[in-house]
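Below sits a lone chain in structure tokens, taken as the form predicted alone.
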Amino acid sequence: MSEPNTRSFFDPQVVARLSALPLTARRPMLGSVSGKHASPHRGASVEFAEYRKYVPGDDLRRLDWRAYGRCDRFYVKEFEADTNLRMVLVVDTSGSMDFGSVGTTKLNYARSVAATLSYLAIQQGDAVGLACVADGIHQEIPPRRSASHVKTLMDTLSGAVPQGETGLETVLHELAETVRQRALIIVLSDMFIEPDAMRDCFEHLRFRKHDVSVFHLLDPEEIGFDFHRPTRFLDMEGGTAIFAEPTEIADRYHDALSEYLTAVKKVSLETAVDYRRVIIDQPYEKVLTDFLVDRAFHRGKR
């Protein structure tokens, strides 16, 4: 179900409505310039951190004269630092992402989410990178924060072609090693990966101090399995087709799906990943609103 290579996935009106909500990290970030995210270092924000004994060379303007009046010793006031972040969007472009029964595909839904988050992040001064992945990393755009970088990201998303098998396990391990520490990594995928392998990937990313979010994209037909006549099921990643009577396999399908989704949820909770199961008939604006509000509530603590 391929779609025309256009930018219909980007809606400026949705961006305008979401622009009042900040995109925040849940963990301290190591940015290159001042921004809206907590940093593990001391800096010049308005949020007080601690007192420190004066040492020669400190800026005399930071001396606390009230503390000197109370204890006859020099102390310097230190404040928390705020910084920008690096966000890396990992968009699954494997063959299964070309499926959709509600007028759009999982890949096009991922494009809308990725494009909107990219614009919002760059608008608030953050750097955004992109990796289009299937059986490997097919395209990789390093994080940048210039306004002109938005066009590069949109062009890459627009040109992404859904094909090939899913190699998400290998890709996430590779990104864990190659993306610099303390990035916000957002995965947009149908997550065709075993829960145990998923756990290893998430733990690897967390070990590298990345803040990880996952949008698990599912089609309503994958959840409901609402078929009533003998049907030929195609593997969109090149596997063998299966001709089956749906009523005979529906119970086993629902049991297997429920077991898988429960395992995925458990892995996400145990690895502290921000996991979101998304059915692609949901408006992506509502999904992103919930995402941004939850993140603002759980803003990174130093």
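None of the values given here were measured: they were computed from a predicted structure. Residue numbers count along the first chain shown, from 1. Rigid core (definition): largest C-alpha set, two forms, superposition within 1.5 Å. What changes on going to the form predicted together with its partner chain:
When two forms of a protein are overlaid on their rigid core, residues whose CA moves 2 Å or more are considered shifted, and Asp235 is not one of them between these two forms.
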Second form
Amino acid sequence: MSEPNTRSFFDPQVVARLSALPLTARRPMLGSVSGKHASPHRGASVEFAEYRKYVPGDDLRRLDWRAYGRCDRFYVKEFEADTNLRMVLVVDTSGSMDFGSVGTTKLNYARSVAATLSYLAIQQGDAVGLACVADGIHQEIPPRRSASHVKTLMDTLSGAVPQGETGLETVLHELAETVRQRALIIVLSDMFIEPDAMRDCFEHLRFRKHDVSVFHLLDPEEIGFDFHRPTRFLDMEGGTAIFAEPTEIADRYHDALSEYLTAVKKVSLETAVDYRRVIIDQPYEKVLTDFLVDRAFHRGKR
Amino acid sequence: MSFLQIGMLAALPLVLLPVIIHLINQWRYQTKQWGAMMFLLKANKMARGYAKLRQWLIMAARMLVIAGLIFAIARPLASGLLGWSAGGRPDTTILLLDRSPSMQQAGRGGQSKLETGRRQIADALKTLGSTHWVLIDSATMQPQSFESLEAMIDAPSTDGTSAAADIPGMLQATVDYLNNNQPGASEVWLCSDLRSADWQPDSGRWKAVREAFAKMPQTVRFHLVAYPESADSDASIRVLGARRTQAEGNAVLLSMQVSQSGTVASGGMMPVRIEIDGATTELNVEMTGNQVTVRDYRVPLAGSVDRGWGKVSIPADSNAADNEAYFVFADPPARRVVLVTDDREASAAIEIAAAISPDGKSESTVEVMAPETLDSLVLDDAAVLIWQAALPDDEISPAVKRYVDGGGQVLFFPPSSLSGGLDVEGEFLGVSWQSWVGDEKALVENWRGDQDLLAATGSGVGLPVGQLEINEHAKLGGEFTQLATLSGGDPLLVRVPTARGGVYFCTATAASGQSTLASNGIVLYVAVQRAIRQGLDAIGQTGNRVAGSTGEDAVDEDASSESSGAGQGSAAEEMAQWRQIAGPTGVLSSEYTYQAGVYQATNETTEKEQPLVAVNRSVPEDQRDTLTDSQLSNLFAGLDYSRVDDSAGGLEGIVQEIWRFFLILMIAAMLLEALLCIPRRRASAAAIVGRPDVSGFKKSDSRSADRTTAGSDRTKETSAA
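Could you output the structure for the form predicted together with its partner chain, given that the previous block was the form predicted alone?
Expanding to the full complex; the earlier chain stays at the top.
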């Protein structure tokens, strides 16, 4: 299915309803400016952090005179720093993302999620980048926090073409190295890669101190596999076609699928990835609401 | 296996219907763009042996269902051996029924082989059906057509007889019927007990019959329903001879033979009941072996009874048909020989040979007449007429022919005028004296030692015909059968074919110097005595016949060895006039010749009292050996033949409809198919994605993402909105 070059995937009303919810990171971020996210450094927020002995060179304005008055020693009063975050949206644009049996495709669904999240992030001052990937990184937009950057992101999402094989494992390794440390990386993909390869990618990202969230997009037909006639399955990613009698192969298909999903879930637990299995017949607003609320409860500690 | 509705088998290709539907289904595949190919590839790599086997089993079960249905509708038949060849309803069904006494051996429930065979074949044929029914029974061997099976099975000609069966003859009759009527596909059902005596496996007729069947344009299938089992113990009795004697009182000297199959208890006694003219005598015969012969057992006769009949019987056993034998007795006729000679000296040796009776007791009278005194010739009670004179002229010839027609025997010798060098005119029955060969010594080159006057004796020793020297002989003209031939080709003894009676021409005289017939008198004596015996049989007051024979086969032991086989052309006519004196009741008059008993002809024209005739089963009928399987296979080699062995009294039919079996098979196949088609319990889609509270995806819009929260190992499930 080809996606019309429009922005129908972006719904302002959904954004309006979600804007009350903050997008938070689960771990401290290293932003360039002040923001809503915890920073590993001390800063000028209103939240007290600790007393520290004065050392020459410290700003005298930060001396706590009351402490000096009580104990005749110089102490510097420090506060937590609040910073913004870098969010990188990794959207899978491989051929399999063009599949959809419920009126939309997985790619379109990913577009909606990505557009909404990017708008919300920029609105709260976070920098948002985008990587459209398939067998490699097709398009990459570095994170920026300007309001005009939203247009760039929307245009890029709108112009993404679903084609090519899924090469997510290579792409994620590459992003782990290229994206600066402590970013929020949100992967929107059908994840048709082996769970073991997935584990390596996630561990690599975790090692680079990124906060990784995965939206695993699945179509109901891919799960149900409810066919009754012999079918010739054409690979959307250009692979070999398979002729199968669904009634004969369905059991084994489900076994393979079930085994795969179990393995993916296990990998995500072991690698501390915020894994979300999304069936694309669900409203993306609901999915995002759950995502934002859940993250607000688990806001990153300094 | 055969089918009553064989046309339904044309629908057998429908068995391929499941395969065709499967192929069409495969051909109607849909094409689908698919993203999750990795699962399909994994599914393909998984073990699929059972799935493939299941698919094949389902296909086979479906085919079996259709096949079972078609076979059930085609109404298959099965015999005990499932050996009936496939075929539809025949055009003509020919039943060859062995009615011989051995077929009356009873089995379980007292039912004889013949009755069992009739019932089972009737059941089988009723099931198989046919458009035309023909019965060839072993007694008459005449094809009888019937409109319905019931009429054929109930016909009187299917009852047991005392006549032996001639199976090759019955098959020859079948060949003749099929050749004459040219029916379509035919089935021949043969019901027999496989007795070798009836089947005559060494007969040359089998080859001719096989070839005749093989050449037939139509299909002829043979079904043999055999009852080869023998009774454990079966006794039989037959009369070897019965003659009246007046020595030491009026009595009958009875010779009989009792035989028993199986193990004979040593010292066992067999009670034999002898019944003569209503008076019963019982005799206990000690069975010292399987066969005991009682000779000249004296049964006193009342008063002046000089002729009559009797019956011997033994207690009932498994076969009632061989428990009785009939006999007749009477005063032997006088041995009166009429010798017509023109040279008594030359015929002296013949006169002597005729005058001496073989037993030395009977009185023989030789009445010598000259040709000039033939006006007083009386031939009515003459045993034989010996004629050594010019052949009968027109005046006397009719009387001689009448005598011959009545069964009389005539021996012609060359007249002295011929041996004197004169030509003799005249002819009798187309045969005439030609010329005299006087200076040519000849020996007998060959002669018929198997039958007629020069036959070997009962012990198998041949007559010394080859020792005869013939110095002078006459030549014969006309049509005749040579019984002895001289070197050079001229005949010594010939027989002229007649309807009844015997007419012989001997081309040499018994005069010394002309031949050694007198000096080597054995041949002359035996030939003359045999002619006398044949004549006595013809004029005698009693007769013994084998059931089913035309009359010339005397059952008497002595007579059988000396039987000349003389033609008795009017025997059949005479038999047609028989009335039953003794024997089984309820026998049709047309069946008298095939049933044991005592009969007497009634000649209303002449009002002459006809001789009593005792009819008994043949000697080979008491031989109990049966055909071996290999012999039977050889006899039917090259023919479409199937065989079912049964036992007398068997209750099961030889042909049964087995459509129920196929129906059950079909139901079983349906159940198997249904069992195999039960879908395996699939893991639900909700279970696969880890959401047990959600039954489906398309119908529910209340699902939320399945989420794993990092660090907490906690999965939250959002409830329906």
